[in-house]
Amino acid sequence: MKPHLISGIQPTGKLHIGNYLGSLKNFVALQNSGKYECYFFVADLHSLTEDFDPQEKPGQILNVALDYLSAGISPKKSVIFQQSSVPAHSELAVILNNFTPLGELRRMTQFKDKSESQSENVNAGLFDYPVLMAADILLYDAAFVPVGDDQVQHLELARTLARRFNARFGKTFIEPKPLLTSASRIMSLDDPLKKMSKSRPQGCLFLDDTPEEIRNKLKRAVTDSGREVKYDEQSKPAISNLLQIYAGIINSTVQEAESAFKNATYVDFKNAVAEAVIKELTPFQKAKKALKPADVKKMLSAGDKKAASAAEKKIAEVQKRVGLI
């Protein structure tokens, strides 16, 4: 029996190249490796921690599902589902809250960072985000979770909660292990000191951008002093970011990308990055245009049922362990 693997993406707007290199491309590779039984979900409950328009949310949820399929995640190989359609996620989070000391949540650096970036909306859901994430993982007996550096602390909490629950109530949960993604954190094109974010559209390369939009955005992308295309995050953060994008797109190392452009001008280099991105995204965009929303919703519904079948067994076991049934 293959070990379970799980991950999700929040529906908070259009996905960008950072999401593609950091998550989507990796999800497809993990699925196609044949090593895991994969669960990929639309993390709509998590997305409620940010300001949102309820009229836009259904479309955002559908768009993430479309992006999953367009990138190559297949419902024949993986379970694709919507988080809120499986009530066991919320129920397990409520139960796990009772075994999560406040001090552990206060230490979460991502809560501190997000509290600064959305200072007018520091809510309990944001504070409790890691517990719901732990529930997402533990509910499916996930042995592995693909994560970036910014999520390692949350995954460690999930491991801690699994150990704590098992020690008190008997072996119930698997302690999940991280699968660290090789993709570097992609920064904004207009400010390489800030992470690429949907909230800064002028600095984003969206997966749905046209070739002309991609070329124009990269043409306007800020550069560093000097003329050398060199990877140096301290003195050349802008060029280093573009090298990371290029290397991630063509599946090379940053050092190989740097060597390929050692005699290039900034203009030639940015043009090459643009063409590489366009070449990579063209089949993705064609696949997305060919998908029918009604078919995608039907696929999600089928995935919801598969996920719920597994989740309901685990939540029943948890309820029995803690004496609720």
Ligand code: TRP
Contents of the next structure:
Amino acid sequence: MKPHLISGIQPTGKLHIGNYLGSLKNFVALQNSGKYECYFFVADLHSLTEDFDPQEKPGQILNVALDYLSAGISPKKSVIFQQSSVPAHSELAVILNNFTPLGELRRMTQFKDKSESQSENVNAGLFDYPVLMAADILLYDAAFVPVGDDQVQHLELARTLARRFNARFGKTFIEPKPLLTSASRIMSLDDPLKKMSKSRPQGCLFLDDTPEEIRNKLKRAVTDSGREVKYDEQSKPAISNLLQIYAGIINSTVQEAESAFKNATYVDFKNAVAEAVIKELTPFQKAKKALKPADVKKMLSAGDKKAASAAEKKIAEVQKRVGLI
Ligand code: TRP
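How about the form predicted in complex with this ligand, since we already have the form predicted on its own?
Now the full complex is given, and it begins with the chain already shown.
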């Protein structure tokens, strides 16, 4: 039997090239390696931990599903589903809460960061976010979880909870390991010290951007002093970020990308990055346009059923272990 692999993306708005290189592209490669039984889901419950408009949520959920499919995740090869459609996620989180000391959650850097960035809305869901994430993973006996480096601490909690639960109630869960992507931190084009984010649209390359928009954003992208295309995160954060993007897209290392632009000017280099991004996104955008929302919703409900049948077995086992049934 193949090891299980799971990951999710929150539906909070349009996805960008950072999400693509850090998550989607990597998910597709992992799926196509044939080495894993893959589960990919829309983390809609997690997305409620930040401010949202209920009118926009259905469109955001559908958009993540569209992006999964357009990037090449196939319902024939992977289980694609919506988190909230499988109630066992919530139920396992509620049970795991009882084995999670508050101190372990207080230490989470994402919680600390978000408590600052959304200081008007520091809610219990945000605090409990890592426990729900542990439930997502442990429910499917996932051995591997592709994530960005900002999620490693959450994964460590999932491992701790699995170990603790197994020690007390008998072997129930698998301890999951993170699979890190090399391009896990793509920075904003207009400020290479800030993570690329939809909240800075000028510095953000959205997957749905037109070629013109991509060219313009790269033209306006900040560069560093000097004139050499060199990877050096300290002294050349902007160029290093563009090298990361370029290398991620053409599947090379940053060193290879750097030597390809040895004698190039910043302008030539930025043009080349723009064209590489456009070339990568053209088939993605074509595929996305060809998809019908009604079909995607059907596909998602079929995935929900498959996920639920695995999750229901596990949650019943957990209920038994803790003496609920
Ligand atoms: N927290 C993840 C992120 O923001 C999304 C997520 C939720 C996730 N549940 C998960 C990722 C389970 C992997 C496994 O990127």
